[in-house]
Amino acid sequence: MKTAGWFAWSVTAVVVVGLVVPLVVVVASSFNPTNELLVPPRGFSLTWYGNIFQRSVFLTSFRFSLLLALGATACSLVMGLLCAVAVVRCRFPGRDLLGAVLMSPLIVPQVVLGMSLLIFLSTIGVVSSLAGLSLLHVILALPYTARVLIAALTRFPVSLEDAAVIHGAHRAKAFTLVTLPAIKPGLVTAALFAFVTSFDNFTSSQFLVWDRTTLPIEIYSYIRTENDPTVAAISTLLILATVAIVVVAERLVGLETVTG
């Protein structure tokens, strides 16, 4: 039992050093005076933080991917409380079929799902546009709004809801008042996947983009032609970014409840 309890702890070890070396790694060169990536670096300077903000295209591109993931969370969370429902409380022939079609994009590469998504767009006349890439982003995050909220209401005891029912009660009011403050771990939980999954997607977004683009495709675009600090400075501000949505998350519903 020993032996198998320091194997566990080493892989443990191995696998949290091997998560937090590139972050740190990332942090240190961006502090870097000169135009080059190393670590240590060698001073400190905070020069590359301002060349984001002299980079119009930078905040512009924030800016959109911050809407974009907004909008897309917002409307895969209730697409996925909507299917949840469906799939948890109701008993209709083909059930487990709706089941898997809402987790299919996860096993579909994102290259085929994003060049299918442009060959049928183009098909209709809409390529180009910002609907399409709406589209594309709320596939991609509704699978893990979908499975995280099909989790919190399988848990929860629907004898709850019935009791407000019965004590006179509709039962969207009673779904509204009883059963989502209940499951509120698991509506934040599935936000955060969503925000993310939709915030830092590029396989699927670069066939989708136009003059407008997202911060991960432009962050692509900025590092074919330049090799500075800049693209670790913002990864550094996005790790502090994470953080803070951690620390949010934590304090609403208690960061064990998000991350169980």
Contents of the next structure:
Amino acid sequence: MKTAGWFAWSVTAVVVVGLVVPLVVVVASSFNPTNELLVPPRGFSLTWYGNIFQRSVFLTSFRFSLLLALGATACSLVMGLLCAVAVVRCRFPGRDLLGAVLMSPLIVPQVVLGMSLLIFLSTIGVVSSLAGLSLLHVILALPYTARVLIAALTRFPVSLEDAAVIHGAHRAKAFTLVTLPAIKPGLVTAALFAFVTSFDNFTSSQFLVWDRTTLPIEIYSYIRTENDPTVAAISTLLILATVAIVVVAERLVGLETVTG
Amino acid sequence: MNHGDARVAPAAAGGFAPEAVSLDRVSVAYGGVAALKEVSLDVRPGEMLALLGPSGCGKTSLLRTIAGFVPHTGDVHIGGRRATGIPSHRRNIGMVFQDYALFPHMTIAQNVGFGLRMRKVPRREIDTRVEEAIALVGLRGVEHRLPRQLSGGQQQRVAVARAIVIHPSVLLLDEPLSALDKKLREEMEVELRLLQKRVGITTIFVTHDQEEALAISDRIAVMHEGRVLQLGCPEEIYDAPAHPFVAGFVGKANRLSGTVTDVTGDEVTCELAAGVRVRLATPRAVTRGDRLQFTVRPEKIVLAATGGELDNSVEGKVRTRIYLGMFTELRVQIPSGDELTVVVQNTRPAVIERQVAPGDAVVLAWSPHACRLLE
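Alternative state: the form predicted in complex with its partner chain, after the form predicted on its own:
The complete assembly is shown below, putting the previous chain first.
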């Protein structure tokens, strides 16, 4: 194999720096003792971490976002698995179309998606953050779960399931005893994607917030009025949590790469 | 013995011993393309039957039909009972897949015991039967490892153990040795054959390797384009091919054709192009003027100093020579224009005997009984 040249190295360096520097800035500024977002911080203080817990709006919206993300993950995982089985295993007219429709939420601008759901839901009289956002987040997460699980199932040799069936397992039992454990990395990866997609979403979620808000929207409304490092502290905690989850998942089951 | 049997409907009563597996005019089509065309086949209890043919001939479809994996028309009977309509998991079949299909997240012992767990066999009995099966395939000591920690040959043995531990009515092997290298494959051929005889399970195996089929089966069904062309023991298939395709696919064969010029008793004289005359023994009646097609195996032809003692002798010129150690393969052109492949055993070392070289004039000789008339 050819070793990477200076150009490849420079591109890699720019990308890595571009990805990491903003994170460093956020983490560093969260420790400022004063109410300014300064880098490097003027001293070290956990004041703003304390402030998160002083303001109940953050905790309430965090709980709501968590609930929403867990629900969207579960639903999109089940739906994504069923879609993947259909697309990979079955031959039927419109199979390619189904694949395209599954990916469409990635292409449609989020503003359009949020707006159209808003119009649709208010027309039929559903005025609830929970119902609207649940629907939206499942739609947003489905392309990711379907994509990852299609890749995992394509790579999974059907002969394994046939072997289970011929030696005495009902087809459904063979699927749960052999296929599901074999594609576990894919399931975990899909779940992570779905969770992050839902938890993070801001753009289209804004349109469907009625009685309750999500954490990203709460953070946004906070920085419109206040200019202190509280949001940097929240971001730091979220980064920590994300890294912890990914590391644990990688250690326990390994993660599926999104190719194929 | 297991719940699978209870669901299998008995066949119509008859006085004959049931065939282990019986196919009656079975056809399979994938999206309008026929993979099997009205195949009827009876497999005897305890025999090892090879389904031999090139890729796409339908041999794997036939195996998968017996397994119950493909929709088909016609009837399949297993152990004298009608299996059509019975789902795969109730057919009590053991199967070894081409890629072994071992469950990657289960240990070897769990893999082997899978079928018994599905049959709700008591735990204690599972343990002893798994231990026996693992010992039978010579793998003691790897019970607690995972499939990926074993070599290809070992994985193959695990797959065999998993298939026979359930005491199946029939064992299906789908190109079981094709993933192994040549040396190991030949060892496993012998081992598989001995194991099958010892356990006595009716076995059907799919292969595209004619040497493998000849070496380990009791009978061979040669398949081509969705049909069984010939069913017989290895000697019959090799020495009495009933179909031009069988003659060409199993071993090498020189194909000749000519017109009958003389008939004496059960021998006829056949004239090829340019007046080359060949005598051949024929089991069926022919008359003067008939066009005949026949084959001669390369190893049945010898190089003769002068012709005569083997009845057929034809002069020819060596075109190519391939030295293969144990024997040498020659392509010899005879006056009729046909090019015959001749295999010469290297009984003497090349250093003390000059080998025939391209361009040499030689005399080919063979017995009239070495000629096989094609239908």
